[in-house]
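One chain comes next, on its own, written out as structure tokens in the form predicted alone.
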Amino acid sequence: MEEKIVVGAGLAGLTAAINLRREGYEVRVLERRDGIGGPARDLPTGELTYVMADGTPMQPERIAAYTGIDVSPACEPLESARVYSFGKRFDAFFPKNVPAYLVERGSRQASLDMYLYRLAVEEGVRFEFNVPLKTRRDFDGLPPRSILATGLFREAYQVLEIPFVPVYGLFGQGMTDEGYAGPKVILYMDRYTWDYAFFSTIHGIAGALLFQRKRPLSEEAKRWFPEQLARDEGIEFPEWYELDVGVLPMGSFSNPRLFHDRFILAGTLAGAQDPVLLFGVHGALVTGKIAAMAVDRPEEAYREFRRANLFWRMSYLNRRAIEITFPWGLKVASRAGFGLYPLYAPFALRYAFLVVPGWLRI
């Protein structure tokens, strides 16, 4: 039985591996870290295991129909979110027809990563950990049509010469009190970053992340977010950690790609991430399936990939507009968007998700 190689044991790589195994291939997944959990295993968060509740638009039943994987056991419905736009607070409640969810990311048993890993092991996928691929020689040693799903890993972009932008962050984490009754997701948009900061909590652990693409965070920004979160919500963490988050596939208008060099790409490396708000869970699952399809049906897979990323370039231009007009452009857009939210949410919000990679395909 022919063996196929998947590089990267994240959401896209695991989805691809499961689908290839079900098609009858022997599948070996190479992971540079010592276990499952992605960037979570790289972050110095003291005694706590890195956990992040990832808020994402997703339709689990349609994901299951398309990928053959029921991810609903790892999904928690998200009913509302709180947003602070340049100091003004908005509370957004999602209508029943808006499919928003939280998924845990990381190496704990409740995470979506570990859920997919257990499914892959049950299917007979083999794993090799502590296998770093950092040089051109490392990648040249892989067989043609290997699937690369290396996520935020900088070296893969550099070796393959895929345009990227670096990401810098500040992260805090702690256990949530049993009596915590606040929002599960709190989002901040302000002059301190042209991206955003957010707090989220799931399964008893809370985390907060301030990040920015392209340029490092200022010292003022690093002071602002912990202080603002404590002042607005009474949320404090004992320690905060500066992070080199990694890189994002948004260095070029033409970033999304299924085939590159001799390889098949999936997930973040393939560009399957919304350039504005960085929704990536949905795109990772869908492109994992497409990457597995590309092994035997490249033309069909390419058509699927193009449909999955139909609005990516439009979203990329929106992102560039945010950067060019920052900070006033972000202030006007976010305040108008959330201020008018009650008027359009019941009928229009669902269609806003069309820019999420993979949404149109399923």
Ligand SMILES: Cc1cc2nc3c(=O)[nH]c(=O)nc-3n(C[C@H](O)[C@H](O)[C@H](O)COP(=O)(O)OP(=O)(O)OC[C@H]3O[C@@H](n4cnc5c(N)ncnc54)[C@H](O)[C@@H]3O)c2cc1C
Contents of the next structure:
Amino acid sequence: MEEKIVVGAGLAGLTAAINLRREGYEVRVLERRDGIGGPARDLPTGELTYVMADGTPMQPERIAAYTGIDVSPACEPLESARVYSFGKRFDAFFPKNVPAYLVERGSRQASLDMYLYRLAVEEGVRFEFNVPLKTRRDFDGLPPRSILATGLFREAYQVLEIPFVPVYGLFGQGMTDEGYAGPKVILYMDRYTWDYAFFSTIHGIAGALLFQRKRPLSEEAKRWFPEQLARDEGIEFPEWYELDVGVLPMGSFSNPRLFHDRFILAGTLAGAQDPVLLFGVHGALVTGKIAAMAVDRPEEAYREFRRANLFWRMSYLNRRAIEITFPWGLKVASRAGFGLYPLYAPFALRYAFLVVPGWLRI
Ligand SMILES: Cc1cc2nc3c(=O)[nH]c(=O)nc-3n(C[C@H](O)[C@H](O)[C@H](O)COP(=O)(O)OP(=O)(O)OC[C@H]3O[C@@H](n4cnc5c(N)ncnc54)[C@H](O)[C@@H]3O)c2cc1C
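One more: the block was the form predicted alone; return the form predicted together with this ligand.
Let's see the whole complex now, leading with the same chain.
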């Protein structure tokens, strides 16, 4: 049977590879790193890679029905999140009709990335590690209709001229004490970043990231977040690192895109990410499936893709409004969003989550 190439062994690439294999193709995945790890990367200071917990609205049983992959063993229900909006604290509890989950990302055995990798190997997908595609020539060497799922890494955007914005970060990581009973997810929205900062913990590992799109963080911001986290929550990390988080396809109103150049795109590279709160796990799984479908059924896949990302532009405009009106726009939006949450929670499943890429499709 014909061989298909998938570039990138992250959530979208692995989902696409498993689905193509099930359709009977030989599948080879090319991955730049020496193993699985998704968005995790080497920090400039050495070999340490960052491992994170991503929070996402998700209905695992519906994802399973759509993608053919039961991700539930790698998902942990998330019952609440704590939010600090310009100093005001909100505790948001997620009732049953707000299905929120945490997934570990990175190269440890319990991560969603590793879970999908094990499934892919069982299905007979072949992997080639240490194959970073960097130049136009590297991409030209791929067969037409190869699937590109290279996530937040910049090479594919640059070579294929997909508009992007850079993301700058400050990152701390450590293990949680066994007795840790604090919130699993804490978000900070404040005047120091027009995005946000977050702490998350899963399976004994904890990480915190302050990040900002488009322009580097100020020195004041880099001092503020570690101090604030220690003061509010007693959470401290031995070291903090400046991190090149990567790039996001939010440089243009015309994203997302399923077909580009000679290729099929999936996951973050395809723009399957909510531009405001960056829910991308869901979109990566759904568009991984759609990318596999696009190999044989491009028109049907295109319809699916458009529907999966129907609210992207609305969300993009929200994002622009927050940037233009920053900081008070962010203050009003975050306080209203989290303050009114108990009122709209009963309708979240039906209405509020429509902006999550893929939500409407599955
Ligand atoms: C700051 C931040 C916070 C986020 N928080 C959340 C969250 O809480 N919840 C959520 O749902 N989403 C979150 N996201 C989004 C989420 O991380 C992504 O949507 C998700 O990882 C997308 O999966 P993917 O398969 O597209 O890419 P990835 O999982 O990143 O996989 C890409 C793979 O491609 C490989 N690769 C890259 N370039 C090349 C190349 N040139 N050649 C070969 N291989 C290559 C990489 O090594 C990697 O293995 C966040 C994003 C950011 C930036």
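Positions refer to the first chain, counted from 1. Everything numeric in this text was worked out from a predicted model, so none of it was measured. By rigid core we mean the largest C-alpha set that fits within 1.5 Å across both forms.
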For residue 21, is the C-alpha shift between the two forms 2 Å or more after core superposition?
no
Superpose on the rigid core, then tell me if the C-alpha of residue 348 is displaced by 2 angstroms or more between the two forms.
yes
